[in-house]
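A lone chain, given as structure tokens: the form predicted on its own.
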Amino acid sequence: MDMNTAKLKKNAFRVTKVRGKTASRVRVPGGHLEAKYLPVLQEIAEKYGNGTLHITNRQGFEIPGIDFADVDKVNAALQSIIEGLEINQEEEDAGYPASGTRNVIACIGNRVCPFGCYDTTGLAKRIEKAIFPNDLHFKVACTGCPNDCAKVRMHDFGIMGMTEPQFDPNRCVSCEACIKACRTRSVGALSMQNFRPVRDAKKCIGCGVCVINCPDRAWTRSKKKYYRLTLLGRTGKKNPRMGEDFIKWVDEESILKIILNTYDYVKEYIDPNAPGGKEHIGYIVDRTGVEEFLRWALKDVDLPPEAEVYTPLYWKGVKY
């Protein structure tokens, strides 16, 4: 059977090396989805695929084994979970509308983790239902705290939850088990004065180890939601380099903003000769400078008073 492969990975399905098959890619904004789902993606399996499933590196599930006859079938199957989930699309029972933009991964954050700062999934699906359908080659992370399993540094976006610890004297009984908690699992930001604890806000990156190891509830985590977001970082065979800081104490609007923007700013100096209509973004920052770049993606973006931006930015890496 001869198939338009340009349009299968379009609509979020691999070319495979077994001839006249096929895998679907199976998209779940911040890696969370009810249980009811999973007899729906097993039917499939059998029914379409080779009865397996495959957890993608970005918290998706992919169905090998498909046959291209197969294709709009698989699709209308799927159907239900994209509808679940609340994943953009384009056409009923026509499955995902792009493969360029890829999954919105997350850890499983405050909902679960006690180190987690923040709802990591529901973040993840918000800059989903922005980002997504889009051909252009995003990748986005949430990860709840600075601990960082989610290796967001790995992402053209990387999004790390803090805290800004709120300390309480009359709580606080002088046992220091915060300070040594912070001295050896975080980074030392805490020192013990007259008695009390007292934090480098210079230093702290508001992780609240300190919040946790308090045994009677003298550090708390403040309210307000507060993030770190670090930019460019990529893998792949050519030029791996680690994301770098670009602004802490950051809010989740400004984020979901500078990200919007990006897009704008790719859609502007892309590369229209680029293998596969695809460019890194940081090969385009690369060409066009990074005060360029910092143009757009700070258009129009309100940050709060106390979120600090890194300058100047730098980004290392393997070279080739």
Contents of the next structure:
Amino acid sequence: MDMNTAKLKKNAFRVTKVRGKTASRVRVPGGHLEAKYLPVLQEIAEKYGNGTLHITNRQGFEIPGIDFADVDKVNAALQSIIEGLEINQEEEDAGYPASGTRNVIACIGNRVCPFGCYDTTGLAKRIEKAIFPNDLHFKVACTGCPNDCAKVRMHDFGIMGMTEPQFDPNRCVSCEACIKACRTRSVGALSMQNFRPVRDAKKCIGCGVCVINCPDRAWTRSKKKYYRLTLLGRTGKKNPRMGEDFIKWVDEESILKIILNTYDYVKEYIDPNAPGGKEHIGYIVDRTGVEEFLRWALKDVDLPPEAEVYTPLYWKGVKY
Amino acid sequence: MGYRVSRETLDLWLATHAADYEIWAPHRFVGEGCFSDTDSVRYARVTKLEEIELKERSHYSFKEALTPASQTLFYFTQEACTEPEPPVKGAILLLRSCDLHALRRLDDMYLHNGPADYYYARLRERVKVVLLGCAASCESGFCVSMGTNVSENYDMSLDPVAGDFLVDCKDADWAAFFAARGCGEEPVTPAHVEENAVKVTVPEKLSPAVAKASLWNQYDKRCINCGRCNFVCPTCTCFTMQDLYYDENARLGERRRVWASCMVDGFTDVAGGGSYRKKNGERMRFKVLHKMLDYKQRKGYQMCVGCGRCDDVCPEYISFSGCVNHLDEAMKEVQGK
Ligand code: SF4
Ligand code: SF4
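Write the structure block of the form predicted in complex with the partner chain for the protein whose form predicted on its own appears above.
Let's see the whole complex now, leading with the same chain.
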């Protein structure tokens, strides 16, 4: 049996433990799709696979039990999904191109969740459009608010939604709902002074809990959407670690630029002998030093005046 | 006198009258809703047609035009008090029928419930009303049950129809304004709702005995005493006083009155540390019976106008109309029937 496994993997198929059998990996950027694509998956699984679907950690589906011989047919069958999800494809009917950069995941976000500060799937798709197809090992995740349901701190780039609460004193009825909510559900950034809440902007994490709990729209959301960007979290064998705070009150444009800049940085500094051409960005940064990384990452990035860049950057985590 | 008025003419009417009146109308505050990317429809001062939300019933009532959520009554030094300047302009309020009925309740509370409220009265005498017709019922309103679906005491009515507006002008000056601009005369009856999906029946023999019913207990846990239901209500008039001493100089300050809610902690706090209706169910009971029983006993008509706002705003899906419709059973329970 002859199979170019590198090519197979790049085409989003897995080399499995069963000889001659592969699994098709169907990425769903932002984790939200029209239900009409489920029958397509069902058909592929029943016709070419073993009739089962695995829901992956990264918001995709993996269809196991496919014969190597059926790869082309599976790719053709996936075409409607690839088009429907607006995946950047190089060649029609050729399946998913590249599998190095991982699916950009998203919690359900403000399409459904009352706490979500933005359309997480929308941003995930925007990032997808900008970075795919790509073989480099990048993990990006979008979560709607600082609850971090998407566990973005385990990613190279973690994007958390924030809002800058706006206060209209003329609508305030001194009920203290915001104070109680911030204290019990968030970080306790509000205090009552002279019958009105005062926000400690340094402490505030922009979760919007005060806005949600205000009964009279004295607190509202800022027109601009903001984010907290966390950096270089990872799982893995040697040194798993949480992503550290990089920029608070950053905007969408800057995040996109920083991610794209990091691709340039990795291309420059990746270990040419890295197994499978994949190396976690964090290890590269450990090698070049953070300063050099930041020089690349922040190139031509025009941060909004409200943005706060954390420095120095230092990662902990477990070391083996 | 009825007229068919074009958008342009109506805009001109707004611009012209904005000189002498604050024109308060429902306005869509984009992105200012409770949740991200949701809007808040509230009353705002407008000068153009495009600023008016003509479809959706406002989430908060018009009452803030007459009694702001927070209103400074006077400023004080050690020696003297100064009142803020009275409003320069009169006010034109664009109200749906339920809200126009609510205006009568505000008047009764602020003008005919003991001495007239000075701050309310001085603006109220310069208020004119434009009735916004309701071509269809809103989802949660029960104006028909409350008898507030039709209004006649307006200065002008306003109904959007096929790109134009139909107005019925009782105000002679305004009628002259439209006539002078060539608006076609035609008979106009403001649109009103004949039936709502929500219907409410208040038991004939409702009595304070219903306070003992088990109905109220469920709200102890369900209600989070946030007060939204009161703040959106066009007929809730409770306020509290705040004497504010300025940080920079504690001998100067201001007294203001601020909306209060019978659902929120602190409403019943009295000197000596007493506090009543600690349970949320007791607060719900107080609110419902005030709206549907006590007020009527005093004034001869129901306080609630059935706008449905409290239903729509409650984060815990507590339905006021739903509760009222359980009063019959609750009466039977306490009467042992
Ligand atoms: S946004 Fe969150 S952290 Fe900031 S004041 Fe409001 S509740 Fe507190
Ligand atoms: S009934 Fe609903 S809106 Fe009113 S205080 Fe209770 S939870 Fe808040």
